[in-house]
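Below you'll find only one chain, the form predicted alone, shown as structure tokens.
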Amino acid sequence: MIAREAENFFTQKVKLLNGELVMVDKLKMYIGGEWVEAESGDTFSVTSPVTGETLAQLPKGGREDVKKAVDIAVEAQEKVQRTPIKERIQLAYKVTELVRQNIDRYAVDLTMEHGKILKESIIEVEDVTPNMLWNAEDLKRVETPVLNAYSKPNMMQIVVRDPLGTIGVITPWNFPWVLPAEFVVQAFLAGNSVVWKPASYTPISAVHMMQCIEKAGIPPGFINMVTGPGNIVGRALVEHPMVDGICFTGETTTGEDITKRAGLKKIILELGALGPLIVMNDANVEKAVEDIIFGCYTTGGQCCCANERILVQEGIHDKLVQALTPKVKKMKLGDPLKDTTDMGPLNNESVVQKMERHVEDAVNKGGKVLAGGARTQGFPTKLYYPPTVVDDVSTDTLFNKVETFGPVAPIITFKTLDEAIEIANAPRYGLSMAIHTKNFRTALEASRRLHAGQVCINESAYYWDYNNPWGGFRKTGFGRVAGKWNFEAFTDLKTLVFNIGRSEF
């Protein structure tokens, strides 16, 4: 049975922008098969960026809660590993069925706690199903080699994959359904027990997902969820000596701290990015503009693979800017629950302040704001920041050095492909990069020289698929996830060595 608090977690009325009502209540975290408060009794509130109202209260977990969750997960781990693959897969199937039954409700709640427009929230919740099912099918087909030994005759080596053990999963606020759907159940599918720490800005979605996991029949201790601040809960999880692996998506500075604290754990890090979209003189302007708008303003630009920089060759600059700017100005900022809205509020004050710093820095160094560029007044919160275009951005600006993570297209002009590649690679982030060109040789040259985990040709940098090896180079972290690559991330190789000449079986 799902606890009453987790099943009916809205009890107070909050007026939305469109006049509808939604309910709020006190939620709990999930440890050892039970919905529980923090040991300290402390709580924190979730405030809607849409309305400014309190949506829910959750337990503010601490080190004692992490210890309890890890102890339970470690105790359960052998049972997880011994659970037949068929049963693990069936559980994933049931989770997706439960998610599908409530997509509309979950999407509204996601929009209210995140700020992204409803149609994007619906797509995100819908993406949970193919994401999990893809991995469930991949688990059926995990392959490892059988090797004939070289150094000694009559020896055979059978390579298998063993789960890491107990994995700590720390997920961010920008995709509170898709990212847990990539890591939490997948870590279990690979045979691990899990302690999951969701982001504190968007934990309502995490509670929903945990509800579905519990209702699907997950045995106690197999997957646990501890809510609370990252510098306490996340850090305790990273430092715990019985945690065997850490999977983290978030800022580069936090990732660097994790590498210092984690010790000899296996770590999968997907950190910050500064994805360039390069537009060559021969590019199709209409399609390039389409990809710029999608890659800069979807999810309010709050995505690791967003187009963070638009590098435009000088011969096409004017034409592209003249095509882009009017379209951006027509985009509607407002109530994210309305179908006519193109972009809702940003998620939190830190994101907006970073936008302001980066725009101001660019303008002080010669940049020109062609669209947006300042908070929009007249909304329930101060988090409504419009789609922005800044032209004449120099390479010494913050836009070209630090991830902005907001709705902006900073336009940097270049002369040659060599110069574009140098600008693209200079900040040493390398998740997703893109180039628009009609010249195959140019595309191939760029794809070879751009240092990123993914290079997109005639596509936005904002591209992701269920089965590609997702991850980056350099300051973007290390390790790959998604599709079959999850099973490489969440397992280790073990070799079984048989002396065939001595064996009597």
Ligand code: NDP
Second form
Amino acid sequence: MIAREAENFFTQKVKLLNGELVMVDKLKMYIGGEWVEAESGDTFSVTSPVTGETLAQLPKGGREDVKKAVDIAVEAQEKVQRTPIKERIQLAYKVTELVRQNIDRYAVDLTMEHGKILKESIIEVEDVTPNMLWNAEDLKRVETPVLNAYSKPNMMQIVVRDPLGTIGVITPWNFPWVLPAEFVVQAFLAGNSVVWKPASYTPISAVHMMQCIEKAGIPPGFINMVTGPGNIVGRALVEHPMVDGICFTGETTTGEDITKRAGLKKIILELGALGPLIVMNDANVEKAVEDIIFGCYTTGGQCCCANERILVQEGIHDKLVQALTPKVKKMKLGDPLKDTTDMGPLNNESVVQKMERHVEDAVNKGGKVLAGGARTQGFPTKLYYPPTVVDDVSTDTLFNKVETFGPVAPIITFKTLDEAIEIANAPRYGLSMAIHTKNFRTALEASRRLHAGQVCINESAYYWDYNNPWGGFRKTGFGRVAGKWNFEAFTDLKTLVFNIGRSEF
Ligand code: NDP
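For comparison with the form predicted alone, please write out the form predicted together with the ligand.
Below, the chain from earlier opens the complete complex, with every other chain and molecule after it.
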């Protein structure tokens, strides 16, 4: 039965590609304009969460590979800075054109290595273009001030923005196209050379993006990619004395490790979150349910701004739960390549185990599972976990303390707005939070008291736009990215001071 399912998935994959069998096999990393093996010759495999098949082998890089890539990037940096902005922008355009030519193929490979449904994979690959090009447009209109000196009348001060130098970009597996699209080419656009370390669960998408970067004609050494384990390759990049900035997206614990090892480098940390969606008594139930479903189960809940907790005011609790549960039960878990599927497998075993731990912990503390709640059998891998609803979740549960990063709506009931805000802020994560209410004053008060980089009113916490200053408070890290904020993150201010009081100047 399981073998037949796997065969079925595979046949569909081939069909989807119009008969072209895409076997991604021995892939390489990209250093100094060449596709290379690791110095050690070691490799690691990528296994599909969808079928369990081995999709590819990649070089298992080490410290020596990072050193080689950083040496080359440092050497190239001045050339990047001297490349006219116009040329850098044309190269970025070319990268997006090449990505667009192959969206279908890239999306299938993304689904196969990640597990997200094909519809979402297509949207993710399509999103590369606006993400990359927003910054390119801003770059055409950079303005910095000229300041009159305050202390001496004969001084003039011109403020400019300089690139940081060489930037290490480290990205996670959950959005292996969109996140590198926000950072890798952006850092180059701002005049930096780059060494990129992609996630080990989804490196096939990274290789595809790197191929587009190469084909677009971005010169050798400007952008390099080293694959391999985070605790070796990522750490070596973070600790390297010639790397000037680290742009990291990933878990809060990894971010904490980076702050200890990075020394005085400029760091941008986009970390984990525990976004609540608050539903007040006066909310529109239908819209709240729609936003809960979207924000809890899209990408299997494996998104930094997923609704991690549903805080429901007691007066609307029963109505909301009655409207939500049957809809979640109807959602179809299965083959992520099929149009009719709502959710595919989760990406890896540790995500599923975390779901299991959090559900068990909530149930032990009085929670009731209303939908899902355990792995579904009969699929080619053990990673198929259904959309889950847990009611009567108490505030002392793991759901309310640490990020779950899985397909679940844990329902916590509260009495007053003060209580909801206290629960929302208590875990000290602060990326995206949401509130549903028809009362404008309540919405404004909540948005001022919720500690988060973004507060969504009558919308899911699972929301972002290309031009938002994206980033979080507290345990979600620091720094802002997306749109023009990327340019600010990847550059620093420099003041040119002129003494214009002397005639010989
Ligand atoms: P991890 O922190 O496990 O890994 C992220 C990246 O860091 C991977 O490339 C990983 O390599 C590498 N890495 C691992 N250990 C180290 C280390 N000690 N030093 C340097 N690099 C290291 O995160 P996940 O990949 O599991 O991603 C999920 C997390 O990312 C969630 O917490 C999510 O909320 C967060 N996230 C935050 C976003 C935001 O905007 N705030 C956006 C998207 C995700 P390897 O893969 O080889 O282990």
